[in-house]
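Given as structure tokens, the chain that follows is alone and in the form predicted alone.
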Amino acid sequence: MTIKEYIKARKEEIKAEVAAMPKKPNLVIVQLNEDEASKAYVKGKLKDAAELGINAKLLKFPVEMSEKALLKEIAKLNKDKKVDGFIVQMPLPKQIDEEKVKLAVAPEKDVDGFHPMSALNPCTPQGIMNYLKHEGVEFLGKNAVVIGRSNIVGKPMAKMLLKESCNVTVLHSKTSKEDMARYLKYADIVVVAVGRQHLITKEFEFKPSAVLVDVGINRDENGLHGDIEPGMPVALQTPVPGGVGLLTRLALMENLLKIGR
């Protein structure tokens, strides 16, 4: 099944859920950036929202609003009994200290899964672990490469493949070509999220059982690319666009589903 078909038909069965719920779960959106892929995060997660029968709100804040401002708002947030969970999109103005605002959201409230005594799991790592069991992936014994070693993805993506028995190896943007290609080449899992168009191309060699998940946003003239060359000869692939992305945001709902009930 690909991921629109995955998302359509989840989708699906969440409605059905939110439709039984005796109060529709309330979401808010916290923005205070001009990024162009930010903006097109929340009008699609504003979107998803409205068709799932969420009630969804977004707070937009200028860019110059100061630490203190927003450390503010989030406090407000957190006492709102109203508000079932709510996220601060990200990235932020350079006057701001991103981990102090991911500390500052209460962790009931997390819906990004961001706070370290948070219950739930970050969205990308967490929507690419749900995709991978319903295409039914093999996780026990299996050799799992995460090749990015961020707090939002990588790190917690790694933890997630090792609870489920992978053999997980990271690595990042420093490893060597060569090192790079001798995990590759054994891999039967291979998540990357780096950043760097097509740090992964055809002359790398994988099984041709393995599964990729392509995380990477790069955007040119020509539009958005993903971190791994398209057409891989592997089982599967992720596309990009098209790809994480809609898992990320699925999970971002089915996170606020879990705070809701």
Contents of the next structure:
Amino acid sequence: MTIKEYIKARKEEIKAEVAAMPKKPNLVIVQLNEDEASKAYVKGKLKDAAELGINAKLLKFPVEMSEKALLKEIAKLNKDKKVDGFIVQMPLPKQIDEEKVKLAVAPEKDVDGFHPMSALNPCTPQGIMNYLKHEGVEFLGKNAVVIGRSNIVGKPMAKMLLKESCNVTVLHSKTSKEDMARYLKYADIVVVAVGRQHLITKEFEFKPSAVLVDVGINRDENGLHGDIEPGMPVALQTPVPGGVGLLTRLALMENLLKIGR
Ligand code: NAD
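Follow the form predicted alone with the form predicted together with nicotinamide-adenine-dinucleotide (NAD), if you could.
Shown next: the complete complex, the earlier chain at its head.
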């Protein structure tokens, strides 16, 4: 199934689940940044919630808001019994320490799964795992390569693949191109989360049975591009746009339902 087909089918299931709930889950999205990417992400999340029958409210604050004032608002949301879960849309303006904000969100309301004590996983790796499992991708004893080691994608992705008993290798900015080629050649599952347009090209050799997951979002005047060149000769390659971004959005709603239950 393509990602779009999968999302459509899952949304129908979630809609039915929400419709059967005596109380609809309440999500709050806190937004400070006004950049185009943040605006698009927030719009997408609100649209998904509306479509699924989830109550979502946007709490918008000025971009010059102080860290102290934001932490106060987070404390209020933590206590508000009407709020099941909330997220603070990243990135945040420079005057605010993102790590402090991630730790301020009560773990039981942390639908983004960023808090170290949160029972939920971050939405991007969770969304990827859900889709790969749905597609019947095998994990046990398979060679998985994750490129990128960020706290919100690379590291949790590696941890989740390890939990499924993959042999996991994490590559990053200090990995040489020669080593990258060596690891990729034997990889069964590759997740690229770097943010460099077409870092991975057909120059690299892959197993024809490989599964390539492209997390990267790179914008230019022609639109959005992934970290992987399109049309790789492999079994499965997720597209950009219309790929991991949609899986991430869906996983946010699924995380909220896990809290609301
Ligand atoms: P980040 O900047 O925090 O991390 C990038 C990682 O890439 C770092 O760990 C770094 O070591 C590694 N890296 C940098 N240059 C490299 C190179 N030449 N070779 C190998 N590794 C290199 O980024 P992030 O937050 O993990 O996001 C990565 C990309 O994924 C970005 O394009 C971001 O926009 C995108 N993203 C997409 C979604 C989605 O829903 N589709 C979600 C999160 C992030």
